[in-house]
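Presented as structure tokens, the chain that follows is alone, the form predicted on its own.
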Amino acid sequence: MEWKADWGLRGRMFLTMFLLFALYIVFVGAMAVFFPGRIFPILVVMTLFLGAQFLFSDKLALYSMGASEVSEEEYPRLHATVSRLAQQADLPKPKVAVADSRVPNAFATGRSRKSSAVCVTTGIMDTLTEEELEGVIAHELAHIKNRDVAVMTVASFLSTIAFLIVRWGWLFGGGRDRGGNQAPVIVAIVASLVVWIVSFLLIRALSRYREFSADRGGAVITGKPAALASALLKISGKMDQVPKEDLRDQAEMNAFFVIPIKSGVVGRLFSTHPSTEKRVERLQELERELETQ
């Protein structure tokens, strides 16, 4: 099996961030329509944010989860397994961090391939077989030759931009005790919720393909594809035994983990993630393409 360029995938990510440009350019006229004097220090500041997230995303990512890059001498396996995968995937190697948590996960982050890391969990180290292992860390390369986390990045940076207008618009009114016309800030918060829950929608969907996309280009890395089904299954089976603190403290990062945290029905309903179940179902009919060829 070949790795192959995934049109499907590069074909929604252009469409997703047409979108999402065209929905930034709405959103920055009505700010501009809304609040007249202040549009500039507005971009300015919405410039200087998207630039922070953008450089500093995979040090962002690996401090929220409490991570740190290990050295060869403390992970020698680790740092083979992930040193040979990214070769076969003829990807530069990345840097390899470890979190100290029960929680079974891995993802991958960083702007670029070159700028790339993958971080597992020590609880994923201690959960999985060294096969399972590596096709877990060939899915997050594939996210990483795939350009996933850089498009998700810039994606969800208009998202987070109306989260916190939703979430402290009222300060450019002035307060809530002043008195002052609040009508402005009342519509530039509820056009910020519309910005925000289309952005949501668009970005989940993208978000779920290109989890499709990774479990196939990891099954290609490794071809060995039941490896990587049977790594889900006992990654979400096991997730029900962690303790829920632990679990909330890391949901942030859900939409960059290889099994999200599960969250009630909701959750499931707007997860970044298609059903461990699909994606076992698709692994499965790909390790039948191999018994084939």
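Not measured: the values here are computed from a predicted model. Take the two forms, superpose them, and find the largest set of C-alpha atoms that agree within 1.5 Å; that set is the rigid core. Positions refer to the first chain, counted from 1. What changes on going to the form predicted together with the partner chain:
L9: CA moves 2 Å or more between these two forms after rigid-core fitting. Relative to the superposed rigid core, V194 undergoes a CA displacement of at least 2 Å between these two forms. In a rigid-core overlay of the protein, V280 has its C-alpha displaced by under 2 Å between these two forms.
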Given for the second form:
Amino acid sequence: MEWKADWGLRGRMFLTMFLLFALYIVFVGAMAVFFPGRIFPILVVMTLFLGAQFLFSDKLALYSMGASEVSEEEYPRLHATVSRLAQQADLPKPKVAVADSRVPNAFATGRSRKSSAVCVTTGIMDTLTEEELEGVIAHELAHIKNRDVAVMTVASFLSTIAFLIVRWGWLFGGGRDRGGNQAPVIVAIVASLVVWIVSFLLIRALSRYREFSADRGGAVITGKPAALASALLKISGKMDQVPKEDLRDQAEMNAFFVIPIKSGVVGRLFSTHPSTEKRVERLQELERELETQ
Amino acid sequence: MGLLDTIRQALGLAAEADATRAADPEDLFALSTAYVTMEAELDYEPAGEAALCFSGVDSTAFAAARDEVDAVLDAGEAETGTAFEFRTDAHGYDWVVLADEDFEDLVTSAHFAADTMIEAGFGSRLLAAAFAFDHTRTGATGYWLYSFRRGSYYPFVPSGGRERDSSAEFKLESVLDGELTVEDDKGYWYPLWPEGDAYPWGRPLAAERERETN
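Given the form predicted on its own above, produce the structure of the same protein in the form predicted together with the partner chain.
Then the entire complex follows, led off by the chain already shown.
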């Protein structure tokens, strides 16, 4: 079965990654020129810190959702679903976790294929039909397959550093030496601020493109784009009643941007996921393709 | 493979690419001779049943492919006497169940059915072929599962509930490795749990046929 490739999506994904990469090169260059030599030991420490975060990301994500791994005996059907979809996707079977929450949600964790886990909430199992749940799980398996945790961690690494420099960079300025020249430090902080803002937007764009990719991957794995589409519609209907984003995320960004985030172009630029309508539209295209190939 | 795989992952294409990768039926036939070793050295004899598991696609073209398989197996039944039946299991997956006392005919029929599916363009929907064996002393049922996604066999011996008899699986692996292409990454040894105390594809086909004719 042949599926038409989505070259537009591939192109946009590639362009975003290219721009991000170019931005980071400029950033590292600028830091090397403007920042006093002292910054580099700090950079090493930060790298280690972020590396450790990456290593424990799977456990952290499960822990923060209050999810725990479940056995075959406890959830035989869920395990069977994951196992067969993994087989179709040619992926070793990931761990299966369930979070006791009424919010219908699902996510995948793990930096590598071997350490990955798929987590669903009890809410999503109550809300969706088996076919829809299958679509959602296939979408999560596509994330694992595409190594999205690793890609996004690498993509946001220097952005995080830029953010840390914006916040703490002044500490590395003249310090006790009152007569010292503060100019390079200020330039570095301003440059970091620009890099942080631009990379933030690029990373969000990248995240949205990868959602589209995972939708396609999920639909191709189950062979039922319509089931995933109806799952998305059901979940988004429920989600409107439940706030999605961490309050602190919003507060942090609102400090820099006065325009309200939720609406209009800015809201779209800031979201990690494409709108449900757009995703459903793409899935409908796939469904049509199935019937008309 | 390595670099291309990394690029695919970076561009978010890996899921799509691997889910649609063509089936690899090449090593399926190996079991039609390896079963002799199963009998001679491990006391497993063919249970006379096998099945193909595939995940259906919601499209007219797929329904047509299914009809084609039906026609091919129908013609085969007249020739070799391999009984067959289409089934859908509790998880919504489709099975073609095959029954034949002659093990080589069983493998041939499974191969025919898989080939027809592949030629119709739906090879990527084939999950596995399962061949059941009974242990002559303990009566336990063990399976060789062929993964069309990976082009290799792996053993599966369920031992009640949701447990696998890993020592029996290990024995099967170590004795038949070489005669069969055995999947060496155990992460890909997906179970296909039996429904009730029957086979993964439900009740044995041979018994049902007998009941029908009586």
